[in-house]
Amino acid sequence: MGYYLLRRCLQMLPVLFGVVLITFVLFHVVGGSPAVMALGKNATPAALEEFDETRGFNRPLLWGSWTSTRAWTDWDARRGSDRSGAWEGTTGSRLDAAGAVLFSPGVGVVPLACPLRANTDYRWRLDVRQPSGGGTLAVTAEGGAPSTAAVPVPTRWTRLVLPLAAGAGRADGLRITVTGGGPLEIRAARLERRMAHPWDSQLAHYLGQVARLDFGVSLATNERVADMLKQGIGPSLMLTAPIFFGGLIVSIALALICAWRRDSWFDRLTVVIAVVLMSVNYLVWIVAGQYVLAYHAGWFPIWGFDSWRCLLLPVSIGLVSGLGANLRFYRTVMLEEINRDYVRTALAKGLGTPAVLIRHVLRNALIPIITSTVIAIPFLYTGSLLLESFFGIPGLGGLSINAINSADVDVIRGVVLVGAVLYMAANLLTDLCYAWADPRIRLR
Amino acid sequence: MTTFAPESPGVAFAGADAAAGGLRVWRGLRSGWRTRASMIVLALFAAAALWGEIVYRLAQARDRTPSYAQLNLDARYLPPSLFRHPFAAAAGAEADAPQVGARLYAGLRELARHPFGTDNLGRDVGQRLIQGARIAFQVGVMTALIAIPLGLLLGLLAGYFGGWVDDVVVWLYSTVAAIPGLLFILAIALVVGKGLTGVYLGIGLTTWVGLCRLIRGETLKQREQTYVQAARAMGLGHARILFRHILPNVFHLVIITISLRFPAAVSTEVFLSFLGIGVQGEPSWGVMLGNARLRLWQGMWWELTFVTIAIFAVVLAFNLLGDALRDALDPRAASKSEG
């Protein structure tokens, strides 16, 4: 049994950095900068590159030894870069026509938004030519060492990777010399750091976090992700558990009685009726009961979470709404096992019909009941997305649908691991749940 | 359910003269009257959604505001041209004849006016729900291009060959499976950026799972069976025992998954658009659902109305056919559910 557990748990390591990967490479791509969303537009380069300092968010995604920064933004004519902007207070150069941006021979400094870091490699990236030809250029950090030799310049475009050697110092601007020949053009331009370690990545990071335990910090309203999740529980399961168990026991009941009293009119009436609720859509279960049954008729509050009878309707529209399909299935379920000898036998020793039906019928019809049941525990936790957007409850359902509107990464992705693990851990508690329902099941 | 009885239960459809097994499926499926009934709310559907196409093309062929699309600010809140007394005029009139005639005539004009009524711009209610019924027949059968090639394919793969392929299907299909399942949709839909393909590659990336999770294990057991072994004995290629031997076997499954997650994926772009991921600028039930919820504290129930018994008509046929066609295909299925 403990050798069982023990490797059900090392099978689930390999699905759960599946999703760790899946959550980080998918939800990296919906936030945009998380720095500009954290700290406003206004915010000083230098104060971004702190905050994707501290948040790991200046590094590379995966792997790499190159990562972009904040002291030059990434320049490219082609793609119609702003270059007043990129090129702003550089002296030695001007702009010209088709987008580029020359320089005569002589010496220009170009400044940084924010100064480069010592001891630190970095290197500029320039697509460049010199029509005339003839000329070389060199580039040194202002304050660094003086670092690359002199490079001659084709006259065709030419992708130049240009070292800056680490200084001491800290640098806040570019010196640009070229020597001899016309001016020389350039129209592409990107500074890059060398990271410490390859590996030292936006994934590695984010690992790290998630082997602590850490979600990290909410970007919307700078609150830890942990403790949201941690506030959101609460009435996410007020919301949700009720619905799930009193689903489970009317169905379950209903069932029992449709299976006991099959083709009479009762059970005919159950399956249209179960057919009907089930292909009427969510939403408008939510929209019509909010509006005749809140506004029209005011027997429940509308909106809100203050008291038990604000959870009075989304209760009962999340358990009209999924009664159908369960009705369905443990009818179903139902129906195999009370044609059984077994149930015969029962009965003409003299049980009772509750007996049977309870103690014998439902005990055997468990495993397909496990089965659909425990599997939708996770459910519970993410809470329902719609209801509590709808009706103001602030459980993790609405935190998902606000975090997915302002592309909050950290959250989005906190409700996401936790949701998968406890999913994961529901399917082992299935199997266990097997071996307890029927004894011929063995664990190994 | 015992929509339909199949004419010999106990004859397994696996293996059996395919040609006259669908045409037995077919009789069998016709002679119900729920699922003759479900076919023709179908039909309608699909010819809805045919029509709506035509329009919508035409439109964009001509360069014009579509139809469906006109603001119309003299005729807003128009209620359905029932709820508006057409005949009211007809029938209070002294007994004319030829002005009768003529009353008759503009009554029924007014019934073919805006017969479904306007919404808050004017717009013909009745078009709109056309257009969404060609967005939701365009999204049920994208969203299953996308997933039932993907979960056949790695369902057929794993169940077939076993081995470090079928570790890599388990893993990949675990992991997608323990993701919650809307959160992955809308993440997947907001990097693709809204609009109907990130609609369709949302709902198809992730619902393929539980087709493949099938097509697995009855692959697993059609690997076993003796015509399999008899294929592999005469030399025939991997290639061709999968798709030409092995597949028809397993097709079954499908269908009747085809049949359950089209209505399913109706629903999620409606749920879509209405939280304004999905469709843009163009009339989508789910968008119409969300205008209809705003217009309703102003009296105007008709939108919702409608949209709801169209949504409702649509799922409910597929889900009447789903059954019928579960107890068609599959006959273990079948006697299962018969007790």
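Numbering follows the first chain given and starts at 1. Between two forms, the rigid core is defined as the largest C-alpha subset superposing within 1.5 Å. Since the model is a prediction, treat every value here as computed from it, not as a measurement. What changes on going to the form predicted on its own:
If you fit the rigid core between these two forms, you'll see the Cα of residue 268 move by less than 2 angstroms. Annotation: Cα of residue 48 displaced by at least 2 Å between these two forms, core superposition. A displacement of 2 angstroms or greater separates the C-alpha positions of residue 65 between these two forms, with the rigid core held in common.
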Second form
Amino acid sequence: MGYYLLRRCLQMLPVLFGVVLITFVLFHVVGGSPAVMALGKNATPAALEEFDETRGFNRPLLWGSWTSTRAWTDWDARRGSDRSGAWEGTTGSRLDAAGAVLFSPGVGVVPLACPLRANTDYRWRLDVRQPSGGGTLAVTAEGGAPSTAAVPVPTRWTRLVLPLAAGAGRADGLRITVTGGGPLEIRAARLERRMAHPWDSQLAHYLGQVARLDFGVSLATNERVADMLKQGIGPSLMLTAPIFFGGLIVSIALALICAWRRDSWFDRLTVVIAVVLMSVNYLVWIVAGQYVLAYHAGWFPIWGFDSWRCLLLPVSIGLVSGLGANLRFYRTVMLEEINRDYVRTALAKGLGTPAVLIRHVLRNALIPIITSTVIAIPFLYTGSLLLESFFGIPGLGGLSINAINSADVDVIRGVVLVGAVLYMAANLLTDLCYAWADPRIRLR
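Rather than the form predicted in complex with the partner chain that you just supplied, could I have the structure of the form predicted on its own?
No partners, no molecules, just the chain.
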């Protein structure tokens, strides 16, 4: 068994790595900019850059020594880029008929959306030419960074990489100095920031966080996500655990009785009630229970998590609403077992009805019961979204909804990762329960 557990745990590692990669793609690639989702489209570039710096989103996606910065918008006239976005406020420039930017000989200033960071190396990649020839180009980062040496500009389109060395100040703009007998033409430009090393990327940063069990910091509350999960899992389990175990015991007991008294008035009435419970929407039970039992009758608190009485109504609603589907499923399983030959043999030997139902029928029906129950255990961790929201229970269900509404990426990602790990653990537990319930099953 020890070898089996070790082998299964090793098999979980690539699955877990795949889950981490999927969450990385969903939250870093497919979903767009997390900074824009969290702060809104009207946020300033400086605020967006600060958000990305804090959470590691301003690094290269997979690897690379250089990455873009929000201080300046990437621009390419060949792709129809609008000049007003990148070159707005630039002095000493004009636009030609082909969409390129022209700088006359002299000095021009390109303003930046947010200051460049001190003690950080930058570079400006430009596609330039000077048809008249004989000119040079120099770029200075305003605010303290030293100037680059002037470089000659060819007459044909050429990509120039102009480094901006690190300095003690924070540059607010770029000063362009052009010499020669004619204007300098620019058709593409990109400002990049140097990374500490090529693997200082978003993926490496994310994998490091997961390895340290660090799920980041919530944008809404500025708390550590790990602490928020610890605080929310207690109320969630206090709500979902009684619903799960209470519903399991009641539904199995009723299913055994219905199977034993098949086609009796009790069996038929129970089936009708189960169908009714399945047909009524979950939200109807919540609203009706709050209005009738809590508001009018005053038997339960409507809202809050002050004492154990606050859990009575939501637990009762969870039991009633989920009883119908479980009862019908377990009744079908019991009916299949109760008509087998070993049951008739046990009864013929004089074994009592309770012993037959529990020691034989229930024991042989455990495989489908284990399949449906153990795999539901991970969902106890996430809580009940509707019950927690309507009754004000500070569990992980309400935490997840609030995180989705406020685009709190770190919280959503933490809930997804922990849920995935618990789901894999539940699969392993299911296999172990199979071997316990059926001696014919071997763990190998």
